[in-house]
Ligand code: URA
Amino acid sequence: MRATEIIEKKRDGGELTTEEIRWFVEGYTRDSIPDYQAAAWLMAIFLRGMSPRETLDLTLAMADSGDRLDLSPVIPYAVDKHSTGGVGDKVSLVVLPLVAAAGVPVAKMSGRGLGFSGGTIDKLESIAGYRVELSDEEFMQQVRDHGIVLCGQTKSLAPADGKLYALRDVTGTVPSLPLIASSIMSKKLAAGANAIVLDVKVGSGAFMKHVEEARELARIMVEIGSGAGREMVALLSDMNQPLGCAVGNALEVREAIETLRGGGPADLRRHCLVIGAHMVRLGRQETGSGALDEAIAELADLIDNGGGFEKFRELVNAQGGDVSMVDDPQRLPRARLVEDIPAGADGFVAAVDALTVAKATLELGAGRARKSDPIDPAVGVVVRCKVGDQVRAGDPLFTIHANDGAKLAQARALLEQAVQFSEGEPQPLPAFYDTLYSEN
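Please write out the structure of this chain alone, matching the form predicted on its own.
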């Protein structure tokens, strides 16, 4: 085969064979196909799209480009979750301990954040001593001993995806649904999941701005998973306003702990219960009509009786973290400067723009503009209002946590534009827009 012929075939609208896709991915992974040809191939896919069969073949080729984790010795039926990313998304920190406390073991590898705030791994590193890098042996042993592990993704899983994503990022080919879907699913398949729950965010603070495009991405990923023999659930969740209140790494860890202790924001609790219940239902392979509601009630009990919190403590302790920071979240990193932004007038909150809040946290140093940027774990924003709330002049809308006065001023200028008001009471935003299931 020749790379040029494969590029031209896709450029002209042809459908690539399984062998052509696999040959191209393998060649690029081992550097026998140069960046400029891979970039041309990605652009051809971006412009021409891919059929469902091509998209599945691309996903499997990327999943097979490195190691595949076999969890069957410790988890006979493994369930995983993935979020497409959002503002204030600390869901894994709450959901995984709850699911594990319910007796469904979870073994998850997560990434670092690139953008407005840190990823799950960055958040966990707010806890002193927490080890995010584990060997395969340590990973498997921890699942066997504790029923839960949450660490960084190894470079040996789906290396083709890492190379192709870096190239997409600099060639204007990121917003391609087949490429997005195959990137996400290749890592999930390589990580050994039998069943996957996808939390597809939609709104101003998400990559997908509109429900229909989010539904199409979810449909493609569910189709990929089903074609690969996995049980799939995809939920479309709102990201027009931040999830919960805290946006920033240590602040989000603190809020996750509060939620596991029975407090925390109502929207975050409800979101975590629904996502977690789908994981429990899949992990137990339950299909009854009431299984989801029963799982929600069971997880709510684990919040109320402290079972989820104890499992989070167990996770942190198992990975070398300072459990005293879990027991007393005031010991987590704290910012030097704390300032409220008050409402200028009475009214109802009509919008809290998630994207603007995200930009403010990036200005403070809670996220990364480039992969090499350091993250300040202490800084961020606490959102003090939700769509539909009634506020009075002087009520705090946001609380900024900063370590630099100039950055605080930049964040303040952004946040002063983040809230819109109305005279009448608006409808609250829905938590979820739709749920898609595989047909397996």
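Owing to the predicted nature of the structure, the values given are computational and were not obtained by experimental measurement. Rigid core: the largest C-alpha set superposing within 1.5 Å between the two forms. Positions refer to the first chain, counted from 1. First, how it differs from the form predicted in complex with ligand URA.
- Remark: with the core as the superposition reference, the CA shift of Lys407 between these two forms stays below 2 Å.
- Relative to the superposed core, Arg53 undergoes a Cα shift of 2 Å or more between these two forms.
- The chain behaves as two rigid units between these two forms, and the smaller unit swings by 20° against the larger after C-alpha superposition.
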Contents of the next structure:
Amino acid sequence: MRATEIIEKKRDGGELTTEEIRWFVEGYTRDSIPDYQAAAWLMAIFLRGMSPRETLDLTLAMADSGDRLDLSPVIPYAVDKHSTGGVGDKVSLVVLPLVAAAGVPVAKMSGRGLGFSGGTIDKLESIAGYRVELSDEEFMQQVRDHGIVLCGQTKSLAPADGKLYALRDVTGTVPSLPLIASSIMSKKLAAGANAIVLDVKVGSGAFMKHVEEARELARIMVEIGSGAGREMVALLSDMNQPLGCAVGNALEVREAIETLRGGGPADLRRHCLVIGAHMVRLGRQETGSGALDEAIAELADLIDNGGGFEKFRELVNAQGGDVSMVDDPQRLPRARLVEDIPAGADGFVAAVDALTVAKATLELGAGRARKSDPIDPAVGVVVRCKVGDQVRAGDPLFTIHANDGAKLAQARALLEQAVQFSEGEPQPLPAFYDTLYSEN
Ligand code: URA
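To complete the pair, please output the form predicted in complex with ligand URA; the form predicted on its own was given just before.
Starting with the chain above, the whole complex follows.
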């Protein structure tokens, strides 16, 4: 087979065979296909799409590109979660310790920022010393000893996705339904979970802009997971405005800690409780949705009694992080320049555009434009208003945290366009649009 022929076939709208997909994925993983050909192939898939059969083949080829973890010696029934990517999405940092504190072990591998969306691993790296790279053995050992592990994808697990993910980030090929579905599900299948909760984001700050598109992505992923024998729950959640208030790596860690300590924004707390409750129920192999409220109340108690926060400290300590930064989040990296953007007039907040906030945060240096770019953990934006709030002229809409005056000015120019006002009180945005379950 030749890479050019496979690229051309997809470019011209053809349907690739299982063998062609496997050959391409294996070749790229082994470095016999270079980045420029893989980039062209990704763009062809982005533009032409993939049939459900091709998407399944791509997922399985990526899952089989490295080792498949067997967690059964340490967790008889493992539950995992994954978000399709959003703005201010620090949910894993809150949910994992809560679920682990409830006695359901969690072993999760997360990604770096992708496109405009942030990544859990970049966030965790703002805690000095936190090791995001663990070997498979360390991963297993930690979940055995602590019931919680949160690290980057190990090199041996779905290495094809590791490479393709980084390449997509810098080639404009992120928001593609088959590429997102295969990227997420290949990792989840290889990581060995028995049950998976998917947080499928929809709106301006998500890769899926419309509910129907997001439902289709959720449906494909639930189908892939169920077909592979996994118990699946997929929630469609709003991402038209940022989740919580903080957007930017250290700022988000700080907000996650506040939430685990019983404070933090109400929307973030509620979101984490709902996602966590689904994980707890799946982890205990409970079926039906009737008792979700009980699991929500159990996790809320673990916030109130400090159990979740203690588990987060244990996680950071186990992975070599500086726990004094968790105890005193003022010690996390902080930006030199902090500036509020005030409202120009009185009114109700009708929209806080998540994508514009994400772009401002990228301008400040919180994300990457090229694969090798460093990121600045300290910078970002704190959103000070939510859709439905009534504001007076002069009230702060955003606080910018920057380390460079020119970048601050660029972020300010973007953020000045990010809020829309209305005279009357607008409808609040729903937190969730729908929940899909597997039919195993
Ligand atoms: N998260 C992933 O892991 N992959 C994607 O493609 C998008 C979000």
